[in-house]
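One chain comes next, on its own, written out as structure tokens in the form predicted on its own.
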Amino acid sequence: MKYVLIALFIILALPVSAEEKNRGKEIFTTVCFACHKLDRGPNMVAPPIFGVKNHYLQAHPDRDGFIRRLSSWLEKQDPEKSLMPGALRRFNLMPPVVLTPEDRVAVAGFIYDADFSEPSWYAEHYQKEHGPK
């Protein structure tokens, strides 16, 4: 476990270089996109990746903290640990995802560099889960 950590401290101070961008996007796009959609429908199976991008920049607005401590959630979904309560009550824990720490830092990477455009129902959803911004 010791290593683990150090070998994520090196991958997150590294810069970030296209190819691992790209890895990013795609490893979202094929692992994460189906569950993580942006609209809002009876269907949901999961919180959309707005609202768990919005979640984790209110926590850890800085680049390193938030993909720390998304990587660390994608390796080992815990209650305790969440973010997002709501979600958990309302979609229950997500099923593990086997990546590599190298994979999760890039899909975290890649969902702190996307610009995700707020839907139009997040804000009132927001305000009605949580209060005003």
Second form
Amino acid sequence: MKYVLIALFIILALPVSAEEKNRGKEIFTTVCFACHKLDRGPNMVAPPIFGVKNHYLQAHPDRDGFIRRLSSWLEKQDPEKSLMPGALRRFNLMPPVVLTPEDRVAVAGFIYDADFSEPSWYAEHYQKEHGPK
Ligand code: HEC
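Please give the other form, namely the form predicted together with ligand HEC, since only the form predicted on its own has been shown so far.
Then the entire complex follows, led off by the chain already shown.
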């Protein structure tokens, strides 16, 4: 019986996580990507996603903590809780996004798992903002 339950759990859990992954990607490309690009550009309105992810990873290397922090930012953009005060000064506060709690978790998980490659200018920029590591 125990093994039947475990097998059932695995069968049920797999499609859900694949679905959540697709959902996270879909939200990222349809909502976030309008402002958060992969690289810098002439009409940049928000920090590139690599920089956002890097700041959240520095503070929360574990997946759960990362997702909790990022989804709470998506729920409410509280300047007191910002991990990117430099971006806040430069771009002003991020406007609210309307997402369900499940969608906030899905997109935060997608960002944690995604493999955004580091833009060539990033290391120098980070050092300027934060000093040598
Ligand atoms: C209309 C433009 C816009 C959209 C859409 C947008 N953002 Fe932002 N976001 C910004 C700007 C501007 C900042 C930098 C200022 C700040 O931190 O509030 C920012 C900052 C952030 C930060 C860092 C917050 C901090 O200061 O610690 C995170 C995390 C973030 N965005 C995630 C997302 C995600 C995920 C989405 C999609 C669900 C998204 N953003 C959609 C404009 C946007």
